[in-house]
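Here you get one chain, nothing else, as structure tokens; it is the form predicted alone.
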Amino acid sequence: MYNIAVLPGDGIGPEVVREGLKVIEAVSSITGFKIHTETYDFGGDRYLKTGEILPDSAIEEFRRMDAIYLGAVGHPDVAPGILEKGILLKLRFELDQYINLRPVKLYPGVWTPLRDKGPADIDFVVVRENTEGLYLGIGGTVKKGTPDEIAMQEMVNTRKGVERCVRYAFDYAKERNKDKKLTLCDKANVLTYAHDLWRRTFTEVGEEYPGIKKDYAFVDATCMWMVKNPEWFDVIVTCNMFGDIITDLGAMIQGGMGIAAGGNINPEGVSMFEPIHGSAPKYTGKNVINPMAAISAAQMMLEHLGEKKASHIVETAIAKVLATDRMRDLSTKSGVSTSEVGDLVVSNL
């Protein structure tokens, strides 16, 4: 029995989460595990009604859960940053979800904007540090609103934070057992203090993993190679900001936001899984959004919980559905409704 905290969130979040839970319930009857869900209404609507974003009492409840399943955060009537910082970042920091795990995988039948590239070429994972860097929000402004305004925001990297991220990436590359190659994505030629720490840590920890090939790529070069030669990558490890950027590029080359899912991982605690698309408020309640990203997030959650067989069954079903003629693309123009996509995956389990 797994206790799952469900945060449907804003916009299309409740619709895609509904389909993800539908798939989990169906596969659980096949493999024999059970789930108990607790649903929380944190998001834009609650904030507008009560002024409350995410109370500390909820964080304590989440600590007792086996995982968190999130839909989407973002409301058109709430200023940007309030919900993102108050929910997403607060969860990551308070629950110490120090790894952001982003598979970049092109399934057969899914269109990619990269000419002459296919599923054999686009299959890698980005391990992003998730609780340090620029996202700590350390900084401030001086003379705000004047021509002499100064804005500062500091990038914070600790040896502990960098090392545990790098070590997780080496372990992941080893367990993934594909090319057994780990690439450090940094900007050590410019960020000479922060990324010197990353390079030294990468080299030192790497000595403990003689079976893993080590590679280095500056972040600008990483972006170029992800487009030109994505097959060069197996696992990429990088800092918070660069990870945020290259994973969106990764989403595009794997077919778009409609398939991209991620996990916010605390290997020793509670982890959270989510589609990486936004709340898309203009499509709310129309049953047109493709929920594959949310279903993929559910599949990642099952794997993290140790339900390897169930995770494999769900991923196989996703691949089968995407390879059929029913799914022309992953956009709202696919011709398949949100609920129909969930039903298709269930029927292919």
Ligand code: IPM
Second form
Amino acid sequence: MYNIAVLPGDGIGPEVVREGLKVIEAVSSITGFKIHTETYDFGGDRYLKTGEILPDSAIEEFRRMDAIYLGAVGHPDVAPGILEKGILLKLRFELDQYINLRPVKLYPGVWTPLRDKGPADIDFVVVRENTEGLYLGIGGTVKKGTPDEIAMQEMVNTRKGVERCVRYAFDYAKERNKDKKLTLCDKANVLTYAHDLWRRTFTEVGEEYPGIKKDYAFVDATCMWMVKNPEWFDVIVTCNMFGDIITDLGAMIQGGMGIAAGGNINPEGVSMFEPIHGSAPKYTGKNVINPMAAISAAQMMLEHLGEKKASHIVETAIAKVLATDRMRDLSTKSGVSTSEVGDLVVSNL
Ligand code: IPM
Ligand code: MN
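Pass me the form predicted together with the named molecule as well; I've looked at the form predicted alone already.
Next comes the full complex, this chain leading.
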């Protein structure tokens, strides 16, 4: 029996989460586990009505849950940053979800913009540091709005924060057992303090993993290789900001935002699973958004909870549906509705 906090959020969040939960319910009756969901309406609408973003009391409730399942946050009538920082980043930070795990996997039957590359070439995982770096919000502005304005935003890297992320990535590469290779994606040639810490930590921790090949790539080159030679990568570990950027590129080569999912992981605490896409407000209620990313996030959640069999069944069903060629394009133009995709996955479990 698992207690899951469900935060459908804004825009199309509720629609895609509904499909993910539909799939979890269906697979739970096959493999025999139970889930109890508690739904929270945090997001733009609630904020506009009540002024409340995400109270600490909710965070305390989440701490007692087995996992969190999130749709999307972002509302056209709310200034950028308020909901992102107030909900998504607050959850990641407060619950110390220090890993953002983002698989980049091209399933057979899905179109990639990379000519001559197929499922055998595009199958790697990005381990993004999720609680530090440029995301901490430390900084300030002086003489705002004048020609002398100074704006500073600090990039925070702690030995502890870097080490736990790098260690997780080495363990992950070992367990994944694919090419047994871990690439450190950084900018150590320019960020000679911040990313020197990453390099030293990576090298030191790496000594404990003699079976894992160590590979280094600057972030700009990483982008180039992701397009030119994605098969080079097995597991990539990187800082928060670079991880944010390269996983949007990753999403595109695996078929788009309609399929990309991620987990915000606290290996010792409560983790949160979400599609990488945003709230796509203009499509709200139209039943056109592909929920595969949310379904895939649900599958990652099952894996994380230890429901390996259920996770495997769901992933196989996702692959089967995609292989039918009905959704080579996972955009709103696929011609398959949101609820239909959920039904298709369920009927393939
Ligand atoms: C993501 C998103 C978030 C991030 C935003 C919404 C704050 O882009 O999950 O990648 O930058 O981490
Ligand atoms: Mn992002």
